[in-house]
Every structure is written in C-alpha cells, then in structure tokens.
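The chain below stands alone and is given as structure tokens, in the form predicted on its own.
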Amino acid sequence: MSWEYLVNHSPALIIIVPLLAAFGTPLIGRFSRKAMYIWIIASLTLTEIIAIIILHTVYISGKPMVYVMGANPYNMAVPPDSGGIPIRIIFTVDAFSSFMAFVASTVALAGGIYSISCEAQQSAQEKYYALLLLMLVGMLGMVLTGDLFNFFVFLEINSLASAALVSYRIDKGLAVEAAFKYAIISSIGALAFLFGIGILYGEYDALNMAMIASRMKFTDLDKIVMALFTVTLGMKAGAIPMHYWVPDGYGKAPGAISAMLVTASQASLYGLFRVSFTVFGLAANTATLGWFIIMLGVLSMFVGVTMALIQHDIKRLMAYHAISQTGYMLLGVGVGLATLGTAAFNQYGLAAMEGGIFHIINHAMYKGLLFLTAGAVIYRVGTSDLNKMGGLAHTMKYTTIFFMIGALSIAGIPPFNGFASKLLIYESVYQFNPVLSILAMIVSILTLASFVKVFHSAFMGPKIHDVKEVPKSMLIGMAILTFFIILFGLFPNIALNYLVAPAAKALANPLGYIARVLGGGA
C-alpha cells in the first residue's frame, strides 16, 4: 500500500479498519484472548494513525477532502443528484470533521488500552470489544459523512453500541435499566431526526448537506426541521433540559465506556453545529438560533454543576459535570452563530467559536481521564459511593495524580488545558454579554468546589480500604489523555493554530464547504 493510496482513501479506511476489526474480534477471541487484545490495540492504533493523516492532509491543503465511494480517488467529482436519488455515499472531511475524528480516535485508543486490565475478569469480552469498535465506527461516520441520511445511520450504530455497552456489567439490573432508558430516548430522538430528513428530502430532492444548503429556502417546514434537529442533537449531546439519560448512562457504564460516551455526545454536538452553520446557516436567522444554543449552554452549565454538588456517587457526579462542561461548548459556538455575518463576528464571535471548539478536545481529554480515574477507584474498592471511600492516595498514588490533573483542568486552573479554552471563552463572551461570561466563571468556581469534595472524600484521610494501584494498562490509558491535557495546557498555541482555528474557520464558512462539495475535486 503506497503512501498516496493511503492518503487518498483515508476517509474510507478510517471507517473500514474499526468496522472489520469489530467483526473479526469475536472470531479471534474464540482462539486466543491475548491475540484478541493485540488485534484490538493494533486496530485502534491504526485508526488513530489514519485520523492523524486525515488531520494533516486537510490542514496542509486548506480545503475539505471530498471522498465519493466507488469513484476514482484522483477525480472525486460528485455525481449529480439523478433526480433527487442519491447514487453515491459521500464523505466531506473539512478541518472541523478531521478535528472531531482525531478526538474520537484518541479517546477510543486510551479506552481500549485501559479496558484490557479493567475488564479482564468480565465475561463476554469479545462482545465488549466488538461493540467498543462499533461505537467508534458510529462516531467517526457521524463526523465525516456529508449526507444527512448516512449521519442518521451512523447515529443509530453509535446509539445501539453505546446502549449495549452501558448495560454490559448488568449491576443487579441497574445498568440494564440505564441502558433501556438510553435506548428509548435515543430511539425517539432518532425517529424525530429521520422525520426531519424526510421533510428536507421531500422539499429539495436531496440528502447531501451541501446540496440541501444550496437549495435552502427556509420555509415554515424548514423551521420545523431545524427545531427537530436542534432538540434531537441537543438531547444526544446531553444538554439541559434533554439530559435525562446522562446521569444513569454515564454512571452505570464501565469506566472506559463512560469516557467514550463523552466523545459520542460530542459527535452529536458536532452534528448540531454542522446543521446550524452548514445546512441552515445561509438562509436562517442565525442570531435567533445562536441565542437558543446559548440558552441551552447556560442552562446546561448552571444546572449541571448545581446537581453535581449534591451527588455522593462519584460517576453520577462526573456525569452532571459532563453536562455542565457541554454548556461551555454550546455557549462559545452559540455566540459565534449569533454574530455570524456581522462585524462582531470578526471582533469576538470567531474567538468565542474557537474557545468552544477548543473546549471540545479539552473536555474529551480531562473528562475522559476523570471517568478513567473513577473507574480505577471502583475497580479497587468495589463501590462508587464517596461516603464509603477514603485514604486512597496512600496506596493509589498514580491514580491520585491523574485525578488531580483532571480535576484542576476541568476547574480551569492553569497550567492545564481547561484553563486555556475557558479563558478564551470568558474573554470573547464578555464582549458579547458580560453576564454570560460572569456566569461561566461562577460555574468554574462551583466545579472546583465539587472536585475538592471528591478529592477529600476519596483520596484524603485514613485508609479505609487496603488496596493497591491499578494494573499498568489502566495507567497507560490514563497517561495518554494526561499527555494531551498537559501539552495543550503548557502549549495552547499548538492546539489553537493546528487544530482549533482551522476547525472554527471551516465551520464558519458554509459557502466554502458547499462550493467544495458541489464543485467536486476543484
């Protein structure tokens, strides 16, 4: 396989590799557990490498990759609609898509390595890893596809795999109940999303996002579709008040899956931002839609953090913080959408978007790390109740350090990555509306207070449990995410210049996206 071939087909390969690995995992697992572990880690590592290749290719070219399934990779001309019937599957990979693919692949790699020891005593591991890979396939497909119906298909793959993994440990039926709740809510949301797709198809004879955007007239039906998409994807992202599944889903899933549920929620957040800017951005009143997203963000921040303060279950507490942190992303990108097309966008709107998008990768890393540390604690002490923990810092030194790094980062304390993205949000949003910025800062203070409580309850004081540190593979999984937390905290310009700024500019340029797709390989 030549380098040129790998680059040209990388949008397809990043889906094919984990998909084939998922179906191969049960077969290999029947013969050798060790071989299965090697197969899983090799597949996840290769997927990560391909994600980096895509990221580099898009950054160097400065324009989206348009990959048409079955077409000549050297002449990716997009075929016409053929009377509204889509005859090709098209992936449109811009800087925002490649950014999200990198985030999902990185967290999945850390989660896969972590799971080798964490799930070693569980039964049906072949199914666990197959579902983990399918969950990754769903996330990658959601952020890479240029077609609304294919987005729905990958959304369903992601939802089904996630629901199955939430129920993996059963936990006296509690995990099954959480998975059932997640599956029901996801199914209702997916049907609403599919209904919206049907309306757009009936109106514009197209399913491709760029094609629909180019024909968008923003009729009353389109307004209904926009509402359906916004509510559905907001629910899947875990935004208040559509957050019902989050505390149970995150709380009962295995530690690695809780970390991956963060990126799964962010894939839905990507979908919300993509349809808001690309599909509706040229025709809709972006100020109104932007303010709606801002309000979702403010509610998510405040309600999430206040609910976290009263929790005594370590994973439910972190689940509510995941809701709260999602609010920062909604706030930042919402301000960008509300100011799109005005002079204020260049003054502070784009910076707010950059802060929100920067917070996506930062949140994936530090919240993923925190869920892994919570899983490590539960792995050793056998309970998630903070009232039954204490003194773990005496014997679980590395886990304690990892937890402290994640906790300081989520609270926005320098020199960790959470500080960099939150500061960017504070400064830019303050110019838009000082009250919103002050609320965001208050939420960060409450977040710090909450994690001081967790640190004191779980890690400080006399030893309650005579335990030892977790196995090396779990530590390696945590170390991978910690590396990015420290890297983006000490050198935020690396993330801003090479990852965040290109992603924000790509999202804010729907005309460029549409022209690239409808213009084919030009």
Given for the second form:
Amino acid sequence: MSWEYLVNHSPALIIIVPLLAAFGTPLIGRFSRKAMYIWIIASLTLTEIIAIIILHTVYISGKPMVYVMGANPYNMAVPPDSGGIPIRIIFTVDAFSSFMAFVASTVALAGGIYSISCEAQQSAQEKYYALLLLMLVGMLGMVLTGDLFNFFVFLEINSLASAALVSYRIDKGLAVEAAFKYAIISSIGALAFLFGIGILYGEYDALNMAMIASRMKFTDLDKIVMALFTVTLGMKAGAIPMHYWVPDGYGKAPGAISAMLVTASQASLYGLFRVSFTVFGLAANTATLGWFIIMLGVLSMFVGVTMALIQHDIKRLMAYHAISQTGYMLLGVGVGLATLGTAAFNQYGLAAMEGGIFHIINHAMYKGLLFLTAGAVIYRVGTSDLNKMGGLAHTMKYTTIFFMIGALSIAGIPPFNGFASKLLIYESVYQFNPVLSILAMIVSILTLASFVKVFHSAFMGPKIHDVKEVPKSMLIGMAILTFFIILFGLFPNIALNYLVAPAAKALANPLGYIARVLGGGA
Amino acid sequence: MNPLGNFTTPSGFWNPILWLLVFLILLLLAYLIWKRGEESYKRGTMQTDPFLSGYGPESKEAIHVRAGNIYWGFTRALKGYYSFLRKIHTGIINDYVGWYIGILALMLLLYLLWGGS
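For comparison with the form predicted on its own, would you give the structure of this protein in the form predicted in complex with the partner chain?
Full assembly next; the chain just shown is listed first.
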C-alpha cells in the first residue's frame, strides 16, 4: 500500500479500523485477554495515526478532502450522469472535521490504555472494548461525514454504544437507570433530528449538506428544521436547560467512558456548529441563531458551575463542570456566528470562534484527564463521595499531580492550556458584549473554587484510606492527556496555527465547503 | 510560526514562556527568603501544635473539613437560587423530555419570528 493510497483513502480507513477492531475484539477476547489488549491498543493507535495523517493532509492542501464511498475515482462526488447531484455516502473533511477527529481519537487512545488496568477486574470486558471502539466510530463518523442521514446513523451508533457503556458497572442499578435516561432522551432527540432530515429531503431532494446548503430557500419549514437540529444537538452537547442527562450519564459511567463522553458531546457540538454555519449559515439570520447559541452558552456556564459547587459526588461535580465548560465553546462560536458577515467578524468574531474551538480541544484534554483522575480515586477508594475521602495525596502522588494540572487548567490558570483559550474568549467577547465576558471570568473563579473543594476533600488532610498509587496503564492514560495540556499551554501557537485557526476559517467559509463538494470533489 | 513567540489576542498578546520564567524567578526568591527563616523550627514537635487556650488539639481526622461543609456560607447566601435549581433537577426522565420539548417549542417560535427571510 503506497503512501498516496493511504492518504487518499484515510477518511474511509479511520472508520474501518476501529469498526473492524470492534467486531474482532469479542473474537480475540475468547482466546486471549492479553492479545485482546494488544489488538485494542494497536487499533486505537492506528486510528490516531490516521487522524494525524488527515489533519496534516487537510492543513497542507488548505481545502476540504472529499471521499466518496464506492466511487472510482474515490473523490468523484458528482458523477457525470447524476444530473449535478452528489450521490453515494460522501465524507467531506475540512480543517474543522479533521481537528475534531484528532480530538476524539486522542481521548479514545488515552481512555483505552487507561481501561486496561481500571477495568481489569470487571466481567464482559470484550463487550466493553467493542462498545468503546463503536463509540469512537460514531464520533468519527459524525465529524467526518458530509451527509445528514449519515450523520444521523453515526449519532445513533455513538448514542447506543455510549448508553450501553454508561450502564457497564451496573452499580446497584443506578448506572442502568442513568443509561436508560440517556437512551430515552437521545432516542427522542434522534427522532426529532431524523424528522428534520425528512423535511429537508422532501424539500430539496438531497441529503448532502453542501447540496442542501446550495439549494436552501429558508422557508418556514426550514426554520422548523433549524429548531429541530439546533435544539437536539444542543441537548446532546449537554447545554442547559437540556443537560439533565449529563450528570447522570457522566456520573455513573466508568472513568475512561466519562472522558470519552466529553468528546461524544463535542461531536454533537460539532454538528450544531456545522449545521448552523454550513447548512443554514448562508440563508438564515445568523444573528438570531448566534444569540440563541450565546444564551445557551451563558446559561450553561453559570448554572453548570453553580450546580457543581454544591455536589459532593466527584463524578457528578465534574459532569456539571463539563456542562459549564461547554458554555464557553457555545459562547465563543456563538459570537462568531452572531457577527458573521459583518465588519465585527474580522475585528473580534473570528477570534471568538478561534477561542471557542481552541476550548474544544483544551476541554477534551483537561476534562478527560480530570475524569480519569476521578476514576483513579474511585478505583482505589471505592466510593465517589467526597465526604468519605481525604489525604489521598499522601500515597497517590502521581494522580494528585495529574489532578492539580487538570484542575488548574480548567480554572484557566496560566501557563496551562485552559488559560490560552479562555483569554481569547474573554478579550473577543468583551468587544461584543462586556457583560458576557465578565460573566465568563466569574465562572472561571467559581470553577477554581469548586476544584479547590475537590482538592481539599479528596487529596489534602490526614490519611484516611490506606491505598497505593494506581497501576501504570492508568498513569499512562492520564500522562497522554497531560502532555497535550502542557504542550498547548506552553506553546499555544502550535495549537492555534496548525489546528484551531484553520478549523475556525473552514467553519466560517460555507461557500468553500459547498464549492468543494459540488465542484466534483477533485 | 514561532512556537516560542507571542500568542496574539484581539487586544494584546500572551507569552507563556516569559510568564514561566518570571514565575520561576519568583519561586527562587521565595525559596531564598524561606531559607533565611527561623532555624530552630522543628517539624513534628510541640512548636508546630496549634495553641487552643490550653486545650489539647483535636485529632487531625476530626478537624478535616468535609466536602459537604465547604462553601456553606456561599450556598446559604444563595438559598433561593439553589432551592429553585434543586427543584428543577428532579431526576425524572419525563421532566428531561419536557424541558427538551419546551425549548424546542420556544426556539421554533423565535426562528419563525426572527429566523430570517
């Protein structure tokens, strides 16, 4: 297989590798557990490498990659006899898609390595890893596809695998209840999303996002679709006041799955931004849409952090913080959308979007790390109740350091990565509306206060539990995410120039996206 | 692109390496000041026990402030706000769906009125 062949087919390979690995896992697991672990880590590493190849290819070419399943050549989006309509399943991978694929595969790799020790005593591990890989397939498909129905299919794969994994520990039925709630709300949301797709298909005879965007007339029916899409994806991303499933689901899932649920929510956030900019961006009143996203963001930031402050379950507390941090992303990208097409976009709108998108990768890394540290604490102490913890820093030194790095990062303390993205958001949003920016800073202070509480309750004080440090594979999982936190904190220009700025520009350029697909893809 | 260069923001710049250097210098200064401190201090002796008006100190386990008690004043001051938040977090799936449908209806109305042409 030549390098060029690998690069050309990388959008398909990044789905095929974890998908085949998912179906192969139960088979290999029947023969040898060790072989199964090697199989899983190899497939997750290969997925990560393909994600980096896609990222590099899109960055170098400066335009979206188009990959058509079953077409010859692979990028023939509009065959000569199709009447100008893109047919088949088409993956449209721009800088924002490749950015999201990198985020999802990195956290999945860290989560997979972490799980080897963390879940070693659990039964039905083959099913756990198969579902973990399917969850990754769902996320990757959501962020890479250029087709709305295909997006729905991957959304469902992601939701079903996630719900099953939330219930994995059972936990006297509590985890099963959390998974049940998540499955119900996800199914209702998915049905609403499918209804919206049906309306668009009836109107425009197309499922391809670029095709629909090019034909968009923005009738009253389209406004109904816009509400169905944005509210459903907002709910899936965990935005307040549709967030209720988040503390249940994140709180009861195993540590690595909680970290992956963060990126799963971000895949829905990607969907929200993609439909807002690419599908409706050219026809809709982006100011209304932008303000809707901003209001969701502000509510999520404030209510999320204040709810986190009163929690005494470490995972639920972190889940509320995940909601709060999603608010920053919604705020940043919402400001970009509200100013799209105006002079203000170039002044500060694009910077706000960059801040929001930068916060996606930062949040995935530090929140992922924090969930892994919470999982490590629960693994050793056996409870998630902070009231029953204390003094863990005496013996769990590495976990304590990882927790401190994650906590300082989420609170936006320099020089960690959370500070860089928050700084971009504060400054740009201040120019849009100072009140929103001040509110974002207050939320950061409350975030710090909340994590001081966790640090004091779990790690400080006299030694209550006679426990030792977690096994090496769990530490390696945490170290992978810590590496990116420090890298993007000390060298934010690397993330901004290679990952974030191209992603923001790609998202803000729906015409480039449409032209690439409808121009034939070559 | 210089990875060590300034991180430009809409109103200025940020340089984490410079910040780290300043932080390390301050850390060194703090260490030097600490080194000049009281040399007769001995950890783990009576010198380090808190003075409680002649009473003996309680055990460390007994005085460790638990998570449920931290920020008690803050939550007390915002009692009304928190009682509202607690009330809407019922944990009942019907309510979860209700909120989703409610927001969907609200957004439908907003988009139909101001969604664009």
